[in-house]
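Heads up, the chain below is alone and in the form predicted on its own; it's given as structure tokens.
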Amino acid sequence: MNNIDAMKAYYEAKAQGRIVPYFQPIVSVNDHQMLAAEVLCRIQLPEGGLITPDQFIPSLEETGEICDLDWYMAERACQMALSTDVECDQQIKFSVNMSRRHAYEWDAAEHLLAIADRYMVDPERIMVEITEGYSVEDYLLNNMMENLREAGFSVALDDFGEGYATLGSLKEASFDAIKIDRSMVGGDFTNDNSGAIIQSIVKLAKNLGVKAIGEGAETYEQLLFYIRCGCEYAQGNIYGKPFSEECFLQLLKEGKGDGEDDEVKIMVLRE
């Protein structure tokens, strides 16, 4: 899908209410309990089927439209947080993506706090994933992250290992979690270099009191590799493909996934 087609599909979906959230669990590898669920955007096609973010997010980043989408998805996350309270009696934590473009908005933290307040959601139940390349020298982005944490939200560095962030940057910035990029367990991920890098990331994260979350756990081999490297949390299709709102609520009510999509049973963390 080229940029023009992607933007056309996005605007049509936005006007027709076909931009929908999907939810993918972030799970403890030790006991398979859900730590949180990442809120992922999908475009629902009129004839059925879905358009995934990789086909339209790059275009939205270029135009700046990504900020409006982030706020919309944050609102849907808070709506789901309220639904899980009422329908499932569950205090589930949700992870939402925020582009670094929000760093140029002086009131980004206040805006997110206002959304959470509207749905009576404790900010502690929202984790913000900072997307795109992170640099420790990015003053505006660091300031936004500090404001988010002061407002009660937790902050995660997304796709670590893919962009500009380095191990040294973790010492300088205040993150509550880092998400190890799926590329680290792609290709020949069993080689010594991949294992050594992941182990270094996990070790530093633990020393800093930061959660390390391995992304892209699609197979048992990838999940076991993360476990051997000391990673305590993982996210990927091994625990089920992203769930629709209906299926996610059913997951919480039953404490398990929706059937054939699940490789590993998820135990819902009951607080």
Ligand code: C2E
Contents of the next structure:
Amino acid sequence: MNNIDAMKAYYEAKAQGRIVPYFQPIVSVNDHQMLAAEVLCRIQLPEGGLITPDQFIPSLEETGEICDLDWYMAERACQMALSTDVECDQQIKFSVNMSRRHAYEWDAAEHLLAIADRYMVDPERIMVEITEGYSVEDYLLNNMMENLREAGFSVALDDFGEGYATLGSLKEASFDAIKIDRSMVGGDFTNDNSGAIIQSIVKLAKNLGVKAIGEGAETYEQLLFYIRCGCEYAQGNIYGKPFSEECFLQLLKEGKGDGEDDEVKIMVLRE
Ligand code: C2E
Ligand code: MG
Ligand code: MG
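Please give the corresponding structure for the form predicted in complex with the ligand, as opposed to the form predicted on its own shown earlier.
All chains and molecules follow, beginning with the one already shown.
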């Protein structure tokens, strides 16, 4: 999709309320419990079907429209947090994606706090994933991450190993988790340097006192690889593809009150 088509599809969908959140579990590999659900946007097509973000997010990053989308998705995440409280009696955590572009807004943390307050959601239940699609100065980004953490949100570096977050940029950064980019378990990952790199990132995370989350665990082989590398959390299709709002609520309701064993079953049911 070219830039013009992407922006047209986005504006039309926005005007018609066809931008929707999908939810994908981030799971503790030791007990298969859900740590949080990542909120991923989709455009619903009037004729049925979905447009996935890789087709329109780069255009939104370029134009700056991404900030608007992020606030909207944060709002939908908080709305869902409230729904899961009321309908499922579960205090699920949600992980929202935020473009680095928000670092140019002086009040990004206050803005997110106002959204959470509106839905009576404790900031502790929201993680902010700093995405890698746009480059900003480290000091601005560090400032935003610090403000978000001070407001009570947790912060994750998304797609680590793939974009702008370098080792040097971590020196003064304040964050709670590193998400290891799924390209690390792509291609010929068992025969190349992936294992050594993942192990080093996991060790780095441990030394910094933050969580390491392996992305894109699609097969058992990829999940086991992350586990062997010492990664304690993983996300990927092996635990379930991103769920629509309705299916996600259903998933939570089915698991309600059934204890740990059932949660394993719920998660691995989606293999
Ligand atoms: P991300 O934040 O790294 O999200 C994970 C992506 O990996 C999602 O793609 C997810 O569907 C995909 N994925 C998860 N497990 C697997 C797997 O086992 N195999 C494979 N092949 N893929 C898997 P998705 O939903 O297409 O999103 C792509 C990217 O778009 C996201 O990557 C994120 O950077 C961006 N994005 C999505 N929603 C938002 C949003 O609301 N705001 C911003 N700023 N960016 C967003
Ligand atoms: Mg993400
Ligand atoms: Mg990612």
